[in-house]
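First comes one chain, alone, set out as structure tokens in the form predicted on its own.
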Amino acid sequence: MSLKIKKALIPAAGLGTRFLPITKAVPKPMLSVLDKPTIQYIAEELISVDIEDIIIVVSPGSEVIGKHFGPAEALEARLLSDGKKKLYDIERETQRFNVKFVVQKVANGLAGAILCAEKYIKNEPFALLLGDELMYASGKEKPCMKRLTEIYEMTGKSVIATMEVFGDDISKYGNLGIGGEKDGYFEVTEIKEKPSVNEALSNYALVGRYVLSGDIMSKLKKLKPRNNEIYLTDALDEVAKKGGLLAAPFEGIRYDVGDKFGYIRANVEFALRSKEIGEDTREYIKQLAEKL
């Protein structure tokens, strides 16, 4: 049986309440970094692994995620009449996903998320992208994604990105009790939620990218809710000491922007590399620091 991985999952029903007032009528997911919301970031690093089908998790009421990635037969006949081609073909891009969507009614957490999808995934093994993480690689790094796939693909074993973290910011991330490594990964013991300085396995987090095998499905359908939600880390820590689950280092950036800052500094770095405002943003922050 092939292990190759052929679709996607995006849980992308968060509330947002830490962008109020904006997230009022705006989905989180449709914040814009420059001229494109996060949710089609996240798509995009799709691409880098041929991966076109796609079920994005969202919250009632998110219809305008789906109007951003169907089609605009009207808007498209304008932008060819005007002769507007260059913006025509970037309007397009949004199109090219094979995208399913599925409302998660009960806020249970990021498991009961993934279960939402269940009869899109079925028993296949799937690629997981948090919508609140973007991660950005140069064209000299490997993606995440693609680096993700590649581990699954030759081991047949689960795999996640993971990160180095220190001090306080240990507590704010699902830890890792880490194995042997091999060829830039390493074997996962054990998993901890989001634990104290003294009680951390490790310095290396848990990151939103992960590549999951298909019968997560069948582990998250037992598990018991804490604080009235299902934990995906529960299911996590049973397949890592089964010596299932692997963790593999990223290159690039990761943006956190489900945080205030970590959205300003997104678009910031965004900007700095963008053709079209790279420069004036390089002028415009040489400019402000002189004031600081």
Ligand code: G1P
Second form
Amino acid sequence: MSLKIKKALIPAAGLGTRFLPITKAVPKPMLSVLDKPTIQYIAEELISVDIEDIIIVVSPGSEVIGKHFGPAEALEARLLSDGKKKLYDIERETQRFNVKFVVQKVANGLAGAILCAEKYIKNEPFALLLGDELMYASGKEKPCMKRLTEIYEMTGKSVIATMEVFGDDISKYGNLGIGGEKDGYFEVTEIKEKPSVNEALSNYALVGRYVLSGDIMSKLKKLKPRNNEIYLTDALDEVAKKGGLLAAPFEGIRYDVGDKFGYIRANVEFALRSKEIGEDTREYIKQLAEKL
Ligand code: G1P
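Could you output the structure for the form predicted in complex with the ligand, given that the previous block was the form predicted on its own?
So here's everything in the complex, that chain up top.
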């Protein structure tokens, strides 16, 4: 079977209750960082690996996400007739992906979301990008998805992104048992989902970017629910214990946009990097900091 990754899955069906009231009428993936919804940043992470076929798992009532990635003839005609070619190009960028949507009717965990997309994924390898996280890489850094797909194509083994975390933060993430290292990536021997600090296997946390081999689907189907959810981590633990899972630290910055502080941090840092308002933002933050 070909080791080329052609499809990506983005589970983004969370109700975003932490962001109420905005998430009452606006689906969480449409919350904007600067001028772009978070879901578009995540789709754009796939450009570096030439993946255009994207499946987004959404909660009921998220039709506006389809509208965002779909055609907008009247708007385009207007932008062109007004001579606003730059804005026209910005709008056209939203249509470069081939997006399919699957509605997750029952909130039964990450593994449940992945199984909703089985008819599109079948038993092919796929990229998995969790909707609450943005991964930023500067021009000098290798994008996280590029690194993961390279390792998958080299080894044929599933690969996850990882970062080091310390103290109480350890309990917020899937936690990795670490084996031998080679070329900057290592074997995963075991995974525990959100262990207590005392039970942690290492300081390595599972970040929400994965490349998974197609046989994960059959493993997910066999999982037993815990607290009414089925956990991808349980299936990955099984793969790890058989020697089939690798982990790679990523270059760049991870933003947890499912969290209010992480969301503000993303907005501030993207604003600082913006050609349009970066300078003004920098000046403003300096002046503000003097008053704090
Ligand atoms: C999920 C995964 C966890 C991973 C985390 C990364 O947890 O279950 O293993 O470390 O994403 O953000 P969640 O944050 O959805 O509870």
